[in-house]
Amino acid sequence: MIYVRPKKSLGQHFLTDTNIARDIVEAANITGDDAVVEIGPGNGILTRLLAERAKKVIAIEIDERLADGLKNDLAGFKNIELLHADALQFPFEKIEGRFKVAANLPYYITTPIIFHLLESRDKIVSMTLMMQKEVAERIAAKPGGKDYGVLSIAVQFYTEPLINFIVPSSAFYPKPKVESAVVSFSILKKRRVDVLDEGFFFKVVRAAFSQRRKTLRNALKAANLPKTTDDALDSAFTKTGIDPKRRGETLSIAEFAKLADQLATGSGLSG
């Protein structure tokens, strides 16, 4: 394990608890047949354990100090490919074969890195990611609660997320001000629901949550989506059987799909 001064600009909180690192490897279900991508190997505590289990580890580190240090510290492992690169810009789709992802993510890139990874979801078997507990709870939330929102739906549209365990701040240096959580994501073989127009579906979802206090009908009306006239909205709610006075946080993904498809069909957006 290497030691460097953490950079605040990179949101660095290095994992120092080996037992937690082992628990992450177990949650990721790493076997000798697996290729694993690790984002932000940091001090190498997780990288080393992954390399002891996996067929190959591709570790992507943006901090040149860490990348150089890890190349020396982990030189004894022949199955580690260490890349000095920005994971937010990395072309995951170009990695040969399918792979698992394991990472202790900097809090500030959690959401964008998840969405960037999901762009290459056909290549990914599963993801096991450590993140801020609050974000984990939003990702795994079900309809009806305050945590349920656009992030919940966007992630659950493509994956089955599960919070594995909570990690105290004492497991890191420097200590973050919040707890973390390890979340596993099973990539669904196909989208959770079929929709006519995926882009329009997410526009409807975002509109429904843009003003959470408003009823579903008023929120969609205020969003000025294509051709969501009063008549079109009334017709869509009638045909889907969804009460327009409900709020977005109460709708399941399947209900959002029904509503979006009906609006898309009525607006001539289905092509």
The other form holds:
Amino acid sequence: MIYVRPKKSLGQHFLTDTNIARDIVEAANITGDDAVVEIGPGNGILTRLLAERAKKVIAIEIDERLADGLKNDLAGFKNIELLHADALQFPFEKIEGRFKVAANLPYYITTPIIFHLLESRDKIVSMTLMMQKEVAERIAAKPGGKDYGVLSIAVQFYTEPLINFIVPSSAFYPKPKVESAVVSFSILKKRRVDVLDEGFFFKVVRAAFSQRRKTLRNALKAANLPKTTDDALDSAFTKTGIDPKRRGETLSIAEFAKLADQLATGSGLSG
Ligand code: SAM
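Structure of the form predicted in complex with S-adenosylmethionine (SAM) (previous: the form predicted alone):
Below is the entire complex, every chain and molecule, led by the chain shown above.
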């Protein structure tokens, strides 16, 4: 066991309940053929359990005190590669072969690390990540509620997220202010919906949610995107059959795709 003074700035809330660590490894569905990447091994509570099951564990820790301590502590495990590095900068695409990801994430990097990992999604079989419950709910949200937004769509565009279980703050030292949730993400073989221009699709999605209380049409108009003249918008709503008075939070990903594709292709001037 490594004893260090926890650094708040690095999101250090160490899991103290081994049963929960076991439940995370269980949810990650690790077999003897798997390579597993762990973000932020901390004092190694998950790392040990992962190494007992996996073929190989690559653990990436930014805090030198912990990385050094772990190198000693885990020296007995020949299948652990311990790296002292910033996971946000780590070139995951360079890891040989496909891998699973398992982690109790530092809260401050939850969203950026998920997007960074998703850039290498071709290499990733699945991800099992503990995060703030509130972020987990936004990630897994379906259309129609206040949790559904850009984050839900961006993650569900590439993955199928599932909230496995909730973890009380009493399971950590020091105790965080909020509850946590363990989310598993299976990576979709291809994007959830086909879109003509992914960049433009996300611009439309962001615009629709940038002013949540506005109707879809007014929100898109206010965002001043390319290809959104009055004529283009009218035509796109007519052709897709999407009511312009709806709010962005009611649209499914497929409906956003239809609308974005229609705006991207139609000048809106032709019938
Ligand atoms: N896995 C341990 C556990 O479950 O108790 C520690 C989890 S703690 C919530 C997050 C860990 O991530 C800490 O050890 C912290 O030092 C590390 N960390 C924070 N930022 C990081 C980054 N950018 N890259 C890699 N590790 C990071």
